[in-house]
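One chain is shown next in structure tokens, namely the form predicted alone.
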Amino acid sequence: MSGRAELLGQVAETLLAARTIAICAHVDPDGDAMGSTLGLTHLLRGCGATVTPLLASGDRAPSTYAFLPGAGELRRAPASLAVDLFVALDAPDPARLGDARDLALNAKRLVVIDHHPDNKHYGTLNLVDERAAATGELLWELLPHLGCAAERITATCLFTALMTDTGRFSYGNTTPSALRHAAEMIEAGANVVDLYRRVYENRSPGALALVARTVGRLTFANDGHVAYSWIDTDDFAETGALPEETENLIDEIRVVSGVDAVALLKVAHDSVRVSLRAKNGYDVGLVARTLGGGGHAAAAGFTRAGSLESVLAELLPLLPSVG
């Protein structure tokens, strides 16, 4: 047996050895966190566990992912709950598990399951593979190992997983791993037209005003080598954008040629919210780090105290420029 699946199996038997578990993933979670917490808990329930999803922010699933099969069941990590067995997902860094960070630290037992390069190996168990698309990718592997039959639900849920964390299969991260492990979710049930059209055909007047303030302050710096834009609180209010709705606001300005980074800065009352992608294999998740954040060389963020000015003045010296 080899190492990775000799890791597999153990996790899968800590996994079947718990009867009852909670499940969370990061903080302002996007559709592989998503996914694979709602995967998972119908794949554990069908294996006999009781199992609680959580959210490490918010009381509530974001819209876009509010129509998976189990969103409704998500509630905010409570102070203390009695439980088997944690699962924090796609998470590097119990920071990044928010109102559930205690919980996890001190849970009898913690299994990490996640897909950063940068994660700290910080449970008892750490099922962790940077090569891996999604984290939703490394839970259909789980599957033979759990000897769990798979269906539609699990399918649906992993494969919206698989779907936005390889931006509909078109980053660096779509290898062919990924599109076999996608073909065999379609053919358990996943319906890609239908998760294609809830996903990126259902947005809002809001966040399409949004989208239009994102283009129109589009900025390039470094000699042209980067491009950037903002959005602040007040956007919000005026467009009546959800801040849910910003998830795939970056790409609206990644399209641009010529550059090899882009950013978009999300301005708080004292703080920035970053996120950067990469195109032209430059690496931003080394950028992110440099600046307290984390994520993969093609797509990675951080959160800065400071103004947008003064967070610009520290990020733009890091990314590319002439030279």
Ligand code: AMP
Second form
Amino acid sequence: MSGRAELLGQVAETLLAARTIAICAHVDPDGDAMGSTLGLTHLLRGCGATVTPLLASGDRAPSTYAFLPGAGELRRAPASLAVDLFVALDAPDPARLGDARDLALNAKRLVVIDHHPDNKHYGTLNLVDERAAATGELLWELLPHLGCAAERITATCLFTALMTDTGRFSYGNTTPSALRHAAEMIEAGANVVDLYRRVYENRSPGALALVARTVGRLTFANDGHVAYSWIDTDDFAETGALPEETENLIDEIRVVSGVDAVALLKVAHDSVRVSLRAKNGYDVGLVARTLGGGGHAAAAGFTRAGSLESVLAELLPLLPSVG
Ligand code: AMP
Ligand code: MN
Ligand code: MN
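One more: the block was the form predicted alone; return the form predicted together with this ligand.
Below is the whole assembly, all chains and molecules, this chain first.
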């Protein structure tokens, strides 16, 4: 048996041995975080476990993923919870577990399942594979090892995870195996048209007003190699857009031709949250790590104390330019 199959078997065995399980993904959850948390919840319940899905931040699921089966059950991680096993998903570092950090680190057993290249392997058992397009894809690969069939609700959650982390099957992580696994999820009942519409064609007027402001502020830097834009707290107040409606906002500016990297800066009172995306092979993960964050080569982020101007002054010299 290959080392990988052995590891998948070992993780499945550990999951099946637990009667009570808590599951949590990273703060400010995206489609992979939500889809993976709920997909694994359904999967393990199907195997007979008592499962508690938790949030690392916020009191309820983001409105954008409230349609996922089981989303209504999600609640903020409590200070203590007695479980046999804690599963951390899509979170490369315990700090990314936010409110669930201590719960995870103090658990009897901690299984970490993730696809970030900078994962710290902080679990008692770690299933970390940066070649996986999404954490949800890794969970799908666990299926045959768990020996329980995927129901439609599991396939729905994990397809959402894979669709969102691959940018609707368009980014470099859209591998043949990602597409094969997506096909299997569709066979298991995931409805492509319905999920696409729910995630990408269900925007509020406020969110579109925020898109207009973001595109309107598009600025080129570094001799045209970089494009960036920004939003601040007034933009949310004035448009009525919700914070979770910014998950794909950077895609509105990454479409511009001729740039190697794009940045979207979300300006808060005394800090700035920055999303980075690379085109043409530039590694923005490295840039994000330099500034205290993390992520993948093509998609990364960080939060930095300061103003729009001060963070741009730190960021732009690290991004591609002529020469
Ligand atoms: P985002 O720009 O928020 O969509 O995030 C893109 C990628 O960067 C994701 O893989 C995140 O896990 C990662 N990322 C974003 N913000 C941070 C952060 N503050 N620390 C570590 N990783 C981050
Ligand atoms: Mn994620
Ligand atoms: Mn992910």
